[in-house]
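What follows is one chain in structure tokens, specifically the form predicted on its own.
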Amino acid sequence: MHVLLQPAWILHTRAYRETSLIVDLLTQDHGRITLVANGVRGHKKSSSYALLQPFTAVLVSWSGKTSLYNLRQVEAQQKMSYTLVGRRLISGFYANELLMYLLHRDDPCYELYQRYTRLITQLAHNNRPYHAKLRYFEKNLLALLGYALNLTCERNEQGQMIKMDANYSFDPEMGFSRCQNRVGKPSFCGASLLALDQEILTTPKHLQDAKQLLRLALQYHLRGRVLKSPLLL
């Protein structure tokens, strides 16, 4: 494989041998890939080393026959340089961890690349609310992985529609069922589920329910793997 100047985002880097890096990227046309960047740590003032940092949008060229490719060239995407700070930075690391744990390598998904780009752009604008955008990213990530949440129907045989004034419990394998007793178990307002489905989370209650629900769903698919970014909060 030999790919030239593919649009990509840097997700994660780690040291490799004495002077190299292993770099994980989300690419526009090839999904998540892993590259070896040989020799870049020996020249920390080089343009390549400076670009190989999380939340950097790059054009990258690589080659190789296995799932661990060799970096050939990297340059910045024009007008795509962002700096994340504070809780927005932690939210960005959280999104990157989800992609690292949940995506298979070399599995193209153009829509996910576009959604990630919009999320990072939103996080970089400090004057704009971002919590709802992060919830929509989580919801759509699950859907693109084949684990879409049915936020409009109960799990019973009749498939009754979710009602705005009812409360529901959630089973990651089965879905939602109406619950009467809310003590000791997470429950979610029907209005919050419908707002998440339509991507119109506008109240603190909607946002709180959506955050708790998506955490439960994602934890199930993470299969016991612990995310480090929430611990930073």
Second form
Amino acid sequence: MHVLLQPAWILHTRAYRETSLIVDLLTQDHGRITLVANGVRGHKKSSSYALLQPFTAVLVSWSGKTSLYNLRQVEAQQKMSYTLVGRRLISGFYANELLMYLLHRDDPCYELYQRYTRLITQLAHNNRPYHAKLRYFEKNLLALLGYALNLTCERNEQGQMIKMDANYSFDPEMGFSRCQNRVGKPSFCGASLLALDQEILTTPKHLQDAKQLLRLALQYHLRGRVLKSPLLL
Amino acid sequence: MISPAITRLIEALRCLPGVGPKSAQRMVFYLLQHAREQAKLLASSLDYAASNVTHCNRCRTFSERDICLLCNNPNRDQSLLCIVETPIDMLVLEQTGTYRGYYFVLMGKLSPLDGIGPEEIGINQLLERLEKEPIKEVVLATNPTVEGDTTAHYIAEKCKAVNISCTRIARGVPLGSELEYLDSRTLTQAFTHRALLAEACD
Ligand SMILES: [Zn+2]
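Pass me the form predicted together with the partner chain as well; I've looked at the form predicted on its own already.
Now the full complex is given, and it begins with the chain already shown.
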């Protein structure tokens, strides 16, 4: 396999041997891949080292047969030099944690690459609100992984349509069911579910419901793995 | 190999970064042939350091005393606390001679994807110092990586909560370099953090 100048985002890097890095990337046409970048660390740091940082948009060439490829070439994508700061940076790490733990390697998903690009662009512009965008990213990530939430019907399509003014409880396997605001169990307002479905989250209540709901759904698929970035907020 | 003792020593030396089998072999034969006394000194110093050096209770750097020499020095500026990732960072800063305050060494950096959170970098210990000592300014000298930035942001938020001002060492174009050869991220950062020339000349 030999891929030339593939658009990609760096998700994570870790030191490997004395002067190398293992780099995880989200690529446009090849999904999440893992590369070894030889001889980029240490005293004779190569110029590619600065590019091999999370949240950098790169063009990357690699080769190799196994699922651990060798980096051949990396350069910056033009006009895509973003810097995330503060809470936005931590939200970026959150997105990366999700991708690292939920995506299988070498499973192409063009749409996910586009959605991730939009998310990072949003996070990089300090004057643009990003909470709703983060929720849509989570929702679409679940859908692209094959775990789409059905936000318009009760009990995954067997039941009635979700109503604006009703309250619902959520079960990751069963979907939504009507509930009477029982104590101890989180419930979600129908209007919030429909707003998330339409991607028109605006009110604080809708945003909060969406956040709690998606956290429940993602936790289920993370199978007990605790994400570290939410601890930093 | 004729001597198991030599084989063992060669293997042991290979734990050092940059030391392969060839160079380990060269070191061993050099020590045995030309430098027996120094070899004994090396062995005893290594043994002493490996069994006695732990961490300073105040700044967490390497130290064989409860409180390291720097923390014990009363002539430094108590109102300044510089935060670095590693003991080596602290050492190189000291060697510049520009900084006169005290230090706190994180012994790492926040890295969610490596499972390193606030607890692992000694945040509670740091908060305790911010509370008890007359610190007026925290200087963040974490590395200019995204993990370093995350760490800096997290600590800055903690400082804000207790009303201590927080600064960060500047970043940008290295001395003697040429813009043409800089990566675009460094250039963007240098541009974002540009400084007033008048201020710089004051
Ligand atoms: Zn100390």
